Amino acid sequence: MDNRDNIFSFEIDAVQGFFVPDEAVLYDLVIAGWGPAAVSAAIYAARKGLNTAIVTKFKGGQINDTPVVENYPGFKSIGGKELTLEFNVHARQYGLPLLTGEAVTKIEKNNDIFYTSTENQRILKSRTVIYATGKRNRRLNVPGEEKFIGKGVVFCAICDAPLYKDKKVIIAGGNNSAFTVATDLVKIAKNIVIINIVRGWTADSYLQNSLKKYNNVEMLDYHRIESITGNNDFKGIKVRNLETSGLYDIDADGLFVEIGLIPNSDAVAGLVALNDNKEIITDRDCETSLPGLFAAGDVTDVTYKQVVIAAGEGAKAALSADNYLKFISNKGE
């Protein structure tokens, strides 16, 4: 039996697949994160024989939110949990320490060993690290947002959006995400408000003109969200028109953030080169400017942030750790 539904608990023995990273132990290497660029990165490291240990905050990263992923070799539709599942069982077959559940909080490296903490104030001790912790997406910071997430702030459309069926609802955001949601929810919401905090709308021509056949929609373009409104219940938002500097409410059910994503580099901030946007930079073999310590998948500043690229990242990763890993070798001999 494939038992596929206890794969992701907390603490899996070694007979499911996975077992729970040991502190004591002087790891090969540590993989941060377990999207598709981290599990590509474990199982490369596995077929060659390293000694890896896994710890992640979340299982699956963003495909977990994507409704279907097209076009990933082998699978011509495939759901995003559904690719997640695949890429966990293909995973355990190698028994590898997997810790879940903590976020990784630092990484530092003292006379060539990489210490690598967690919020839970774990330390594990490793040659090399793979650092491919993806994005998360990104906050308006207003009064109220905090209060009301997951009671009428949302950030996962693919979660939510069948509870606002027949509701008025306000997305946040004026790029290519913000509009396949409003096209998502323009079927199912009674009435839609689309806020844009810049003057000019950035997603693609052809999703801005799908939404223009409908009368439920309504574009707000350069106006900023102030507050989230509500006592007890949410309520709506206090928006500014930045072109009058007026500011009103607007009542609503729901909020639908799409304002972009913040690459989760902060445990390696100060360590490693990050760019403007905060985005690791790494070289074409993705080691980053630490050497021994690589960076695979969308927190990094690989042009195009594609499942099937950070898969095939992570998999570089850790082939170039493995030859690292037997350089560093030869020159101690």
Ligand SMILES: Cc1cc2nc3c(=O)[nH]c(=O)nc-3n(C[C@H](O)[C@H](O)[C@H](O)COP(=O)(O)OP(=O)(O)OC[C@H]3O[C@@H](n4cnc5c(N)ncnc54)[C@H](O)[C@@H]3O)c2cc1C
Second form
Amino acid sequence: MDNRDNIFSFEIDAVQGFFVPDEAVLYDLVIAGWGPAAVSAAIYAARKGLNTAIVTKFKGGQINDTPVVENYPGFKSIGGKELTLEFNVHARQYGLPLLTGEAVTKIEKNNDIFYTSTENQRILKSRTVIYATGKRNRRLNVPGEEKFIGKGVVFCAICDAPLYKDKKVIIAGGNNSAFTVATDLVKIAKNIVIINIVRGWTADSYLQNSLKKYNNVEMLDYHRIESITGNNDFKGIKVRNLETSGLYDIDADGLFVEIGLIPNSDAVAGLVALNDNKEIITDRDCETSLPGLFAAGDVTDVTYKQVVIAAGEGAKAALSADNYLKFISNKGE
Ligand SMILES: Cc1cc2nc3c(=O)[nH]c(=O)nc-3n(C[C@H](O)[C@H](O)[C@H](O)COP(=O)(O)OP(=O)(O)OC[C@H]3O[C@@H](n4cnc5c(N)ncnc54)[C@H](O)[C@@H]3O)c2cc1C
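Same protein, the form predicted together with the ligand this time rather than the form predicted on its own?
Starting with the chain above, the whole complex follows.
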């Protein structure tokens, strides 16, 4: 039976075809992450017969928080959560060991064996690794942000937007993510203020145009959020007009932070070459600077960051890992 009801529940993974990896086993491949790149890599690896284990912080990637995806072939329009569910339904048929709820904290290589450590001190052994850990939200790093996360400072619009019905909200950012959030919130919230630190807006023009018909949207470019205000409860922000240097308060009920993403490459920093944006440098076959360690998707320096591209890169990484393993096993023959 294709039971999709609790596909995100860890407890029922076992009955759905996933089970916990075995630390005693030397796997052909360990995959870090479970977004589109990792899922695709897992499907290709399973079909190549590689003994594969997966370790991921969350079961699903950035699209989990995306209201709708309209550019993934085969689905004219599908919710991000629904697409993640389709990926899980597809992948689980291979019965792969998958460890969820644990981030990879470190990867080491000794005598051609990779040791992948997790935040709960587990260590998985493998002959190759595919690192596909994507990106996470960039923070403002201003006073008060940490204190009010989840209590007025919001990073997941799809999760929290409904809480701001008829309220005043601020959106930090000027990119597609910020405007996507704005186009959702404009129909729910009473007022929206969009604040960008640089001059102008980088969101696609169709997104910018979609806001023009609303009169409850204020747009402030070249303004910098200096701090979050409020003692016990979130009150709003202090913002500086970078043109005039004037500092003033904007009171609001919530602040949605949409100022970009940073790669989750910390666990391999120092092990493989990263670019200035901390993305893993890969060649066209998803090879990194360390033989046997492949990387795919948004955590890499691949030019465009999209679901279809991450899935394609994941497939390439798995095929490259398979080739590498063939080369290793033929060595010395
Ligand atoms: C708001 C928004 C809207 C978007 N809309 C679209 C769209 O409409 N169409 C489109 O094609 N693309 C869209 N994208 C981009 C798309 O979501 C990404 O390109 C894609 O998800 C990248 O896939 P990935 O597998 O590389 O990484 P991710 O999706 O980021 O997945 C990374 C995975 O790694 C896990 N992980 C992270 N750190 C660790 C760690 N240390 N150890 C183990 N696991 C870890 C995470 O839990 C997650 O499972 C959107 C992105 C955002 C933010």
